[in-house]
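What follows is a single chain, given as structure tokens, in the form predicted on its own.
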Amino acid sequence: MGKVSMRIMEVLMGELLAREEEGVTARTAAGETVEIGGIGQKRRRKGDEEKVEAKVDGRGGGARTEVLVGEQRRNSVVRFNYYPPCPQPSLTLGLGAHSDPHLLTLLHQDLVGGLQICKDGLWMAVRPMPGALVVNIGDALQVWSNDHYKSVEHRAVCNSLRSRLSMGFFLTPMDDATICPLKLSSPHYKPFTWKEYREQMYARRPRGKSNLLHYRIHDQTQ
């Protein structure tokens, strides 16, 4: 699962570096190399601006995935959820509204189903799907992606004849890595740790996608 979250991180972030690296000038002395995300840029001298010039490794963004979680990911862990038959579902959740706080989530869910997502204001069901995971964008990569990717709002509801088990692999990021956008200009989030925000959720429990006001800049939309 492991192998499988990175590499999902590293088609991710590739195309996030690319977006990035288009129409980006500095005025910088010429042959300057400068760290942006923990990518290495090249300046390129064109007239009074320079060009900036990525130097992205074949593997697109997994240079700068490794940086943040490490090439053991020992932070990551798997939570099995299982919910029982509850005789009357309308008045639970098996599990509340939430996003989750990593990186990555890649679900396997039974074909009993639950598993809803918030989108536009309604919740929709994901129905399963034999053989799929489900990959949930989490609020540390919506950071880091300056919300261009967004973490998804989801909850589990009950079912009154069977019960249903989850399996969820959560890609973490080292305790002392810090997050924050990659995109340096218009930043949408204060810079924090991972294992401050990690506390600070514990501390106030998950509601919806609330955790991630509290490092938003407020001068910028969502």
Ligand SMILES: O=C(O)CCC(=O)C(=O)O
Given for the second form:
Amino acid sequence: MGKVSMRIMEVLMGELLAREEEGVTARTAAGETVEIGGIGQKRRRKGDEEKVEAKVDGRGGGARTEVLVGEQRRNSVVRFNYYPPCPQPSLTLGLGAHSDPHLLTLLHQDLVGGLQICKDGLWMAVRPMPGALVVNIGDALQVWSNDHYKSVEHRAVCNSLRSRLSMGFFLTPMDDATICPLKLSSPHYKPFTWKEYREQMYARRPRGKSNLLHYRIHDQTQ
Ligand SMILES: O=C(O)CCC(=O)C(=O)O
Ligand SMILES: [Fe+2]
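Next block, the form predicted together with the named molecule, ref. the form predicted on its own:
Everything in the complex follows now, all chains and molecules, and the chain you saw is the first one.
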């Protein structure tokens, strides 16, 4: 990983995750547990209250590593996605179409390119810009805002020659947080907990934006 990418991760994790004095620092979490492209890595370290866990789960064309930091009091996740070169990229996807279920995503991608968003039914490339982060609205924010903000459907395509790395910070509600429109009149969604949403999403797998429909009150217009 380049120096710039590493610095961005330090800032992201340092600023957004490791807020409490006894918490895990960005450098510790990234340096100790992340092994891009590894298989089945799982490692735990328990300090007073801290717990770091990394999981690697090969899906589609890529391998993904999740780092969960301070599981007791925070739920946010940093995920590294590694996409090896694929000789026939038109036959597969690195990451299938989905919207992030969380509140907000800050995504750093390297300069290879491959991220696409769906706009008016068309897939459009999100061209990498040095030093820029992609900010994606997630499903939970769409529900809280009663559709004022819309989560973005996106996917990652593979590259025939070059591997690609992306790193995302996913701002995540606590498990028992109720996700429902903050506006009391004409809510578009039934209330649910984050834990419920996460579990039904992983059971059904991310598929476009279809997970939200499960909680939608159908007589409301979008
Ligand atoms: O690799 C990318 O650009 C997209 C990653 C992504 O959408 C995700 O991790 O949820
Ligand atoms: Fe995503």
